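Just one chain follows, in the form predicted alone, and it is written as structure tokens.
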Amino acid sequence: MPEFGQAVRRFWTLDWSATHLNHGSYGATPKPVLAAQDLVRQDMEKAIGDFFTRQLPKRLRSAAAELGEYLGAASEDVVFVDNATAGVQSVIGSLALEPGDEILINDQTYNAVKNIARHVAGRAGAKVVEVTLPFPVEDDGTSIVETLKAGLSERTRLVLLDHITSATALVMPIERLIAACRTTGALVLVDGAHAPGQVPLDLSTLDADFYTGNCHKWVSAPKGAAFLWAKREHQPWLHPPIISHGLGKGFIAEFDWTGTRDASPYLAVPAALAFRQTFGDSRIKARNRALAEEAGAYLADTWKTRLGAPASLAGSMRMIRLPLAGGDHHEIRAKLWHDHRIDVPINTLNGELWVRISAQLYNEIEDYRRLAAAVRRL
């Protein structure tokens, strides 16, 4: 069983001179993973008309079922999207909403989720309601499942939940959230973009109405791979954001053809769990969420600032505060890359700045060192 850190580069492309520390963000495709996609590519283009219609819905069919058992799903639940957001827009865009419903957010939404829920409520006369999460965490988590139960209200139709929240890494308590979702009867979207691959996940016992995911982060897929869970008492009424010759004909149907595109990064989701089991699934999530762990802690102490949150709210990413009285963070976050080649994302939250930072398994400690270092220089 091969090591991790540099031991593993070498299924990457990438550029090695440089300290890649946001894989939250876009994820990076290993090498046998693109070899896998190619593959598909030469499929397509040798045999276009026999790939588009004959060979291409069993091919999804397949994929849709590894990914349905990694996921604890029926293969007949999942569908493909290009990204979480557009799995968002699926559901959000399919509501019937009247005026006066409420959609429930949170300050800590996805900018590009909650654009979506403002303008299909807007268009409704529907009524967005967005909570303030605490942050930094303290607790357990109750803190923020009491601020989500203080939103609701009769009228809230449906509330959008981050499994992880991109803005500030927490790995939210999902259950409890959900469980308090129901107590009005109003139906549950999570946005799982960063959990597929980061944290486990088993679909057949989370009580969501909807899941939507990203494969190209965490679970290491090409871009451009995603997914969309539904239960089976909603697939009737869901359409996918580009409505094509499926209308009416089906959750799958609809779905799995809204016109010609390239379907490879979709059939290279089992190269990439097939990748992630050469070192073992839960091997990965363990040993990268106790880099992050380890690296938070080390950059927290030798910055002398804090934590985002506890260790029960944190996966492969974590939140640490910088000793920074100031500044734009889109300007440290370029300096750090141009002056010190560090790609990191960093954030302005209640008035201070905090740094993101992701464990992969090309990542070690010394990766985190050049962080701190370079930051004591700014």
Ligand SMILES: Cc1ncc(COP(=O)(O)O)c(C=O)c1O
Second form
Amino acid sequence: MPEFGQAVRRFWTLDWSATHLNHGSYGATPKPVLAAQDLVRQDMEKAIGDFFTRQLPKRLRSAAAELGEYLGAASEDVVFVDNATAGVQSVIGSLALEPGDEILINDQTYNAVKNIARHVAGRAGAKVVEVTLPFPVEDDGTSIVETLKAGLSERTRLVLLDHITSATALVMPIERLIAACRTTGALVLVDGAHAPGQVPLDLSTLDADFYTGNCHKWVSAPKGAAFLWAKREHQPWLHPPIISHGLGKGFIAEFDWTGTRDASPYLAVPAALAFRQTFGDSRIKARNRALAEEAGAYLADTWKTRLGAPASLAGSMRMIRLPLAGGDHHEIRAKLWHDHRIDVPINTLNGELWVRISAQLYNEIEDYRRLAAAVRRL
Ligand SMILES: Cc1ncc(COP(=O)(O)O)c(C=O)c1O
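The form predicted in complex with this ligand is what I need now, so please give it after the form predicted alone.
Let us now look at the entire complex, which starts with that chain.
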């Protein structure tokens, strides 16, 4: 009997009459983690005053310490935010930009994040510079590094780097990209929305200025659990998107309290980490990556199309070109769901239709065979 796939589906509440190939977009929280989140909520509702005034500050720091250990970071450099969007907003929104300053993004920067850069830069009379990355990628990532370098100037104040791109599922050559930015005085913000839990991550050696990542995608935490890490020297000028009582009282005071809210997603992060340990964190990453690779090769071969990137730039998600001459990607996606009960994102890139598959422990190769057959019938 296989170790994963069908054998572990009992851990998730997903409806197994459907095929779920989109873990990357929102994650899917395992039942033991949801149960731990429920216990946190019970603690909160049992003794509300005690929970918010005495338990919560300590429990947040203890959860941050466990998450920090997982990320290779000191707990005092890690704060919780609701999602990666909020992490990016905290950094970009805190920049004191001047007219003529530049923020460097690329065409594959997540659209919500592009909007943050444009909004903040626009108010300051600063500029957003967007370079166009190669896709599909044919090399080891050198073309990506060279393209980014060409966008740097002496006015670049911040470079936004996706650790793993959303629309194209590329695991960026992040160390090389950061090293390229270090030839200028620009600050580097890594948007790691997809990275924790999908690829190895050690913030103690990654030379970023800021790193934000989601725990609700690949770490298996409940929705609304993300973090922001910042180098100590930047922490005094960083503010959360919501200013509250902690203003001016330091990084942790500002971020740990942003008004009354349900902190159970944050406090359930240790349960998510423990759930991963029942399988082994590295084993999960390796197994998902191997399944994505096998499934990607199978689909490209069956459809006689191609992959979006070589294996060296891939994690637990893969892009495969669809064998369809044209069509609206929203309609194709909706048809796959309504007619075939398959949830998978489809995108149009450079005029071609591409599918992004995800591989999580509950997936098995049969899921991708169903996708292959459904696409053939389209
Ligand atoms: C690169 C990137 N940044 C940011 C986000 C936004 O994540 P969230 O909706 O959790 O804020 C995503 C979501 O997929 C993403 O892929």
